[in-house]
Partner chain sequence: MSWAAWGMQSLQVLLALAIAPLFAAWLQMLRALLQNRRPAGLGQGYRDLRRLFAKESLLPEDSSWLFRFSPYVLFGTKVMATTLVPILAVNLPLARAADVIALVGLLAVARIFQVLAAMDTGTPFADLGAHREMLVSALAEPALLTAFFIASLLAGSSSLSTIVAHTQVEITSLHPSMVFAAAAFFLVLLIENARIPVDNPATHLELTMIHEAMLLEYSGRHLALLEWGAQLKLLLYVAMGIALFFPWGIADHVGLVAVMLALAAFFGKLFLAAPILALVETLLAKKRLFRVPEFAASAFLFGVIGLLTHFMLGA
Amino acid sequence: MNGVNLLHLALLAAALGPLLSLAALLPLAPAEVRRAALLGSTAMGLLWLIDGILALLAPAASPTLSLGTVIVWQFRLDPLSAFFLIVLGVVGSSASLHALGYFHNASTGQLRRVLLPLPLFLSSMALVLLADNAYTFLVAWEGMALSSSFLILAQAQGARERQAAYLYLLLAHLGALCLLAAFALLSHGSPLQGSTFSTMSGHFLSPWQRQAILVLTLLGFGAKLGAAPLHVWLPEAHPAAPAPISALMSAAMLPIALYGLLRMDWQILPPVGTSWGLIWLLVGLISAGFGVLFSALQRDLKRMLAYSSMENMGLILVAFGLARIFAAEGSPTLAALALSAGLFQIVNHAFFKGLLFLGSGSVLHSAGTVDMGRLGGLIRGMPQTTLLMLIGSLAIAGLPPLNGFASEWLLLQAFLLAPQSASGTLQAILPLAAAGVIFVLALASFAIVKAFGLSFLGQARTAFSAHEASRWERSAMGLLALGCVLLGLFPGTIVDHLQGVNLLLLHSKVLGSQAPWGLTPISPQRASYLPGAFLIGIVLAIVLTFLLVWWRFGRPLRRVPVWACGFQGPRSARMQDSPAGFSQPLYRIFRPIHQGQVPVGKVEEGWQLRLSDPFWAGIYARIQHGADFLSRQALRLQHGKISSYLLYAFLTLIVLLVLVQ
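Stick to the form predicted alone and return the structure of that chain only.
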C-alpha cells in the first residue's frame, strides 16, 4: 500500500467518528448501541495502528492531500504523524474494547453521554496528527478539547465533576488562544489562509518573533500536556472521567501535545540554540518532580495515576530538551539518542498508563471505590486483573526486562554521555539534571509500589465483595500488558523504527542499527542491554532459590500463622499500613512544598492528608481573588440611573473617536 492510500485510510477511519456518533442516537436497545459504537471505535483505533505502522516502515513517503476551495483542509502523513497514530491506535482500540465491559450496566442515557462524544474525540485527535495547515490543526484541536470536556461530564454526579470539566475547558481554550497567536506570527498575520506547515517553515521570522512563538507554543501545548504550573486541571479531570476516558486522555491526548511541540518548535521553526533546550529540560524536571511527589502522597488511585502522567510527560520533556541541547551543541548522535529515549517513553506510557487506568476502572466496578485506604486484598477476588496490574506496575516502575526500563536506560545513557559536550556550562548543569531524573524515577517506583501493595495485597480494609473484571476488560488490559512485555524484550526493534522520526527532525540518521533483542545505545561495547538474558537470569534465580529452600526447609510443607507485627490477638486489617502512613517520610520531608495538613476526622477512616498545590495557591488563587475584586468594582457601575448610563456611552464614544484619530 503506497503512502497516498495510507493517508486516505487514516482519514477514512477519522470520518467514521461522526457516523458512529450519529449511530448512538438510533432508537436501539442499550446493548446494541453500546456494542455497535464501541466496536466501531475499536476498529477506528486498529486502522490507525496498522496505518501508522505501515507508514513508519516507509518513511520516505510523506503524501499530502487538500480538500475544499474556499476553506482549504490540508493533510499530510509523515513519520512523525505515523508514530503518534500508532500511539492513538493502541490506546483508542484498547480503551474502546475495555468500555464494552465497563459500560455493561449503563442505561441508555448514560451510554449516549459517552457514545456521542467518544468517536468525535478519537477522530479529532487523529485529525490533529494529520493536519498540514493552521486552520485544520486548530479546528481539530478545538474539537478534541470540546469532545473530551463532554466525556469528563459523562458520569457527573455532583459539582466536583462540573468544576473539573470547567477548569479543563478554561485552560484548554487559553492554550488554544496561545496557539492561534503562535500560528498568526508564523504566517505573518494570516493563519487561516491555508499555508502548509512546509510553507510556514520557509517564512522569515525576526528573533523576537521566534522567541514569542516559542513562549506561546510552550504555554499552549504545556497546558494540554499538564506541564507545571499549567497542570491544575489534570488531577481533577482524570478522576472525574470514566476509566476508559481517563486512559485515552492520559495515554493518547497528553502525548498529542508533545507532538505539537515537536511539529512547531522543532520542524517548522529554525534551530534556536541551547537556551530553549535548557528551558524544556527545566520545565520537564519541575513537572516530573512535582508530579511524582504528589503522586506518592495520594490516597485516590486515579488521582495518583493522574499525577504520575504529569511525571511521565515531564520526563519526556526532559528527553526532548536534552536532544535539543545536543543538537545545538553539534552532537547529532547524542541528540538522536535522547530523542529516541523520549519517543520510546511515549510508546511505553501509552501501554502501561493505559493499562493502569483501565485496571483502576475495573477495581472501581468490583470494589466500588478507588480509595486505597478502603481497598486491600483484591488479589483474592480479582486474580487475573491483579496479574495484569502487576505487569503494568512493574513496567512503570522501570524494572527490567519490561518496557519502562528500556526507555529510561536510553535517557540515562544520554545523560551519562553528556560530559563529552564542549560546553563547560552544560557539563555543570546536566549532571544535576541527571540526579533529578534519578530521584524522580526512584520516587515513581515508591508511588507504584504503594498503590499496588495497598490495593491488591494484604486484607480488605473495608467490607466489599470483589469480583473479577469482565472478559472485555481483561482482554483490553491483557493486550496492553502483552505490549509491555514485548516492547521490553525487543527494544532494539522499536529504536530502529524510530529512525524515520529522527531523520525528519534531526535531518540525519545517526544512531546505528540495534539488535532486535537488545539495546546498544551508542555501540555494542558500551552500556549494551540484553533483556532476554536478563529474563533468563531472573527465572533461573527464582527456580534455584525455590529448589534450595524447598530442599532445605520445605519437606514437608509447613503452614504457620502470618506474623502479626508484634500485635496481640487476631490479625486484622487495621494492623496494615495506611496510604498516609506509607508516605509519612515523604510527607515530613517535603512538607514545605505540599503544605500538607492532617484534619481531624473519623478515626475509623484512618490518617488522611489534605495537600495544598503551591502553584494553585501562588498563581491561580491570586488571579481568582483579583477577578473577584474587579467584578465587585464593575458592579458599582450598575446602579440604575439612566443619566449615568448615558454618560458612560458618551465617554466611550469620545474614547473610540480619539483612538480612531
Contents of the next structure:
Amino acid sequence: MNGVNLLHLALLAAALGPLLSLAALLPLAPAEVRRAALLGSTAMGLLWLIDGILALLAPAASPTLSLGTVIVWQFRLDPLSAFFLIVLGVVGSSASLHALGYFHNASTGQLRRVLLPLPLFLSSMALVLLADNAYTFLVAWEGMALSSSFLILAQAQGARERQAAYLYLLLAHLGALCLLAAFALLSHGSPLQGSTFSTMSGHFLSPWQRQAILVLTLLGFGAKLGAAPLHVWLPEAHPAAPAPISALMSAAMLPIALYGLLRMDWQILPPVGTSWGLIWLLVGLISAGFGVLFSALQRDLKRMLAYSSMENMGLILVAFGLARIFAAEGSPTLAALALSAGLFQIVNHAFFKGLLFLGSGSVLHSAGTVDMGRLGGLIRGMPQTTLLMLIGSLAIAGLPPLNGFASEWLLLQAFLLAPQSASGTLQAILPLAAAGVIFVLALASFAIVKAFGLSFLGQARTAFSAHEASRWERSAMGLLALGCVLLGLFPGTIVDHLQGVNLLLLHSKVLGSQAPWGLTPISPQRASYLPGAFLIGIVLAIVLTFLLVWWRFGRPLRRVPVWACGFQGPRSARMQDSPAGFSQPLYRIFRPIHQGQVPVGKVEEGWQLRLSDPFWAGIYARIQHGADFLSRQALRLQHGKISSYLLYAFLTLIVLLVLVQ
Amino acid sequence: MSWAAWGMQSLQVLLALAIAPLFAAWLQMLRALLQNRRPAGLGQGYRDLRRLFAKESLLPEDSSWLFRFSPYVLFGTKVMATTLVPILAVNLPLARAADVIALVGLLAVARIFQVLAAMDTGTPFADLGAHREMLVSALAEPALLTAFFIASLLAGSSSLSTIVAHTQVEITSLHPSMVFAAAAFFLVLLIENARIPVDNPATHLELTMIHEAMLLEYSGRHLALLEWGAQLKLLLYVAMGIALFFPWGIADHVGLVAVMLALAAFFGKLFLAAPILALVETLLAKKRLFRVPEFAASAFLFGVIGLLTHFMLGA
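What would the structure be for the form predicted together with the partner chain, given that what you showed me was the form predicted alone?
Whole complex next, starting from this chain.
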C-alpha cells in the first residue's frame, strides 16, 4: 500500500468515530449498542495500529492531503505521526476490547455517557497526530480535551468527580490558550490560516519569539502530559474515570502531548541550543521524582498508577532533553540514542500502563474497590488477572528481560556515553541527573511492588469474593502482556524502526542497525544486551534447579497453618501491612517534600496518611485565594441599587468613548 | 564460541556454587575466632545445607504458587548472575548477553520475587521484612549502579569483561573516582547481603530483621535453596568487587596455565576478603533500623561524589 492510501485509511478510521457515536444514540438494546460501538472502536484502533506500522515501514514517504476551501483541513502522515498512531492504536484497541467486558453490567444511561464521547475521543486523538496545520491541530486538540472531560464524568457520583473534570478542563484550556499563542507567533499572527507545518518551519523568527514559543509550548503541552507543577489534574482525573478511559488517557493521551512537543519544538522550530535541552531535562527530572514519590505513598491503586504515569512522562522528557543536549553539542548519534530511549519508553508505557490500568478496572469490578488497604489475596480469586498484572508490574519495575528494562537500559547508556561531548556546566549536571534517574527507577519498583503485593497477595483485608475478569478483559490484558514480553525480547527491532523518526527530527545519519534480538547501540565492546540469551539462561537455570532438587530431594509438600514466629492467637488479615505501613519509612524520609500528616484518632482503616501536594499549596492555593479575594471585591459593586448600576453604565460608556477617541 | 569457552563458563558456575558455602563458613569461622568463640569448622555450611535439603518442606496454608516457586526463581537468577561476572576469565560466551546494568536488573528480579513471596504469606513479620527490604534496596541499588557507572566511564564500556580487561592493562594509575566507587560498593555489599551494621541474620528479633524476616515461613529444601542462594549472592558480590577493583589474575584467554593462575588468584583474594568482612562485622554494632536508610544514602552519596569527581577531574 502506498503512502497516500495509508493516510486515507487513517483518516477513514478517524471518520468512523462520529458514526460510532451516533450508533450509541440508536434505540437498540444496550447489549447490541455496546457491542457495536466498542467493537467499532477496537477496529478503529487496529486500523491505526496496522496503518502506523505500515507507514513506519514505508521508506520516507510523508503524504499530505488538504480538504475544504475556506477553512483548509490539512493532514500529513510522516514517521513521527505514524509512531504515535501505533501507540494510539495499541491502547485504543485494547481499551475498547476491555471495555466490552468492563461495561457488561452498565446501565443504558451510563453506557451512553461512555459510548457517545469515547469514539470522538479516539478520533480526535488520531486527528491531532495527523494534523498538518495549526487550525486542524487546535480543533482536534480541543475535541480531545472536551470528549475526555465528558469521559471523566461518565461515572460521576459526587462532587469529587465533577471537581476532577472541572480542574482537568480548566488546565486543558489554559494549555490550549498557550498553544494558540505559540501558533500565532509561529505563523506571524494568523494561526488559523492554512499554512502547513512545513511552511511554518520556514518562517523567520526573532530570538525572543523563539524563546516565547518554547515557553508557551512547554506550558501548553506540559499541562497535558502532567509535568510538574501543571500535573494537579492528573491524580484527580485518572481515578475518577472508568478504567478503560484511564488507560486511554494515561497511555495514549499523555504521550500525544509529547508528540506535540516533538512536533512544535523539534521539527517546526529550528534547532535550539543546549539550554532548552537542560530545561526539558530538569522539568522531566522534577516531574519524575515528584511523581514516583507520590505514587509510592498512595493507597488507591488508580491514583498510584496516575502518579506513576507522571513519573514515566518525566523520564521520557529527561530522555528528550538529553537528546537535545547531545544534538546541540554536535553528537547526533548520541542524540539518536537518547531519543530512541524516550520513544521506546513511550511504546513500553502504552503497553504496561495500559495493562495495569485495565487490570485495576477488573479489580474494581471483582472486589468492589481499588483501595489497597481493603484488597489483598486476589491471586486466589482471579489467578489469570494476577498473572497478567504480575507481568505488567515486573515490566514497569524495569526488570529484564521485559520491555521496561530495555528502554531504561538505553537511557542509562545515553547517560554513560555523555562525557565525550559535554561542556563545563553539563559535566556537573549530567552525573547528578543520571543519579536522579537511577533513584527514580529504584523508587518506581518500590511503588509497584507495594501495589501488586498489597492488592494481589496475602489475605483479603475486607470481605469480598473476587471473581475472575471476563473473557474480553482478559484477552485485552493478555495481548498487552504479550506485547510487554515481545518488546522486551526484540528491542533491536523497535530501535531499528525508530530510525525514521530519528531521521526526521535529527536530520542526519543516526544509530547503526541493531540485531532484532538485542541492543548494541555503539559497539559490542562498549555495551550490549541480549534479552533472549538472558531469558534462556534464567529459564534454564530455574528449570534445572527445580528438576535437580526434585529428583534428589523431592518429597510431597504439606500445607500447614502459617508459623508467624509461633504466634498462636487469632490471626486476622488486618495484621498485614497497610499501604501506609508499607511506605512508612519513605514517608518519614521525604516528609519535607510531601508535608504529610498522620491524623490521630480512631483508626478504623489502619494507619492513614494525609498527603498534601506542595505545588498545590505553593501555587494553586494562592491563585485560588487571590481569585476569591478579587471576586469578593467585585461583589461590592453589586448591591441592588438601580441608581448606582445606572452610574456604572454611564461611567463605562464614558471610558469606552475616551478609548475609541 | 569454542567449546573451551563454554566449558570455562560452566566451570565458573560450578565453582561458585561449590565454594559459596565454604566461603560463608570461612567467614563465620573468622568471626567466631575474633569474638573468642570456638568456630564450627569449614564444613558447617555444607552440613547445614544437607540437613535442610533432607528435611520436609512445608507450605503455609493460603500461600500461592508465588511462594512455592520463588526459591527456584531466586536461586536460578543468582546462578545466571554468576555466569555474567568474570570470576575466572573475561570474554566468556555469555558476557555479551548483559552488561553491569543488566546484572543489577537481574539481581533486582531475585529481590522482587523474594519480597513478593514474603508478602504472599500475609504474615506481619514477612511484611515488615518486605517493606524494609524494598526501602533499603531502593537506596542501595542506585548506589551500586553509580559505582558501576564510574568504572564504566573509566573503561569506556559498561561490559564487565571490558572493564576488567581495561583495569588490568591500566595497572599503575589510581583513579580518585574509583576510590569513591569502591567505598560505595563496599557499603552496598554490606547492605545487600544482610551483613552487620544493617541487618543481622543470626538473630530473630523483630526490631532488627530485614532479610531473615522474609524467609520465616520457608522450610526444608526451599529454605536450603534460599540459604544457598544468599551464600552465592555474597560470593557474587565479592567476585564483582574483585572484578571491578582487583582484577589482576583473571584470565584473558582460556588456557590451562592462565586458568590455573586465575583459580589460584581467586582463592587467594577470597581468602583475604573474608577477614576484612569479619573485622567490619565484629567491630561495628548493628544500627537502629531508622539509621539504615542514612547508611544506604551515604553509599549513594559516595557513588554520586565519585561520578562528580570523574566528570570534574576526568579521572
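All values derive from a computational prediction rather than experimental measurement. We call the rigid core whatever largest set of C-alpha positions still superposes within 1.5 Å between the two forms. Residue numbers count along the first chain shown, from 1.
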Problem - Did Arg571 shift 2 Å or more between the two forms, C-alpha, core superposed - result: yes
Problem - Is_shifted Ala159 between the two forms (CA, 2 Å cut-off, rigid core) - result: no
Problem - Threshold 2 Å Cα movement between the two forms at Val549, rigid core reference - result: yes
Completion exercise
Once the two forms are overlaid on the core, the CA atom of Lys641 shifts between the two forms, in angstrom, by 3.1
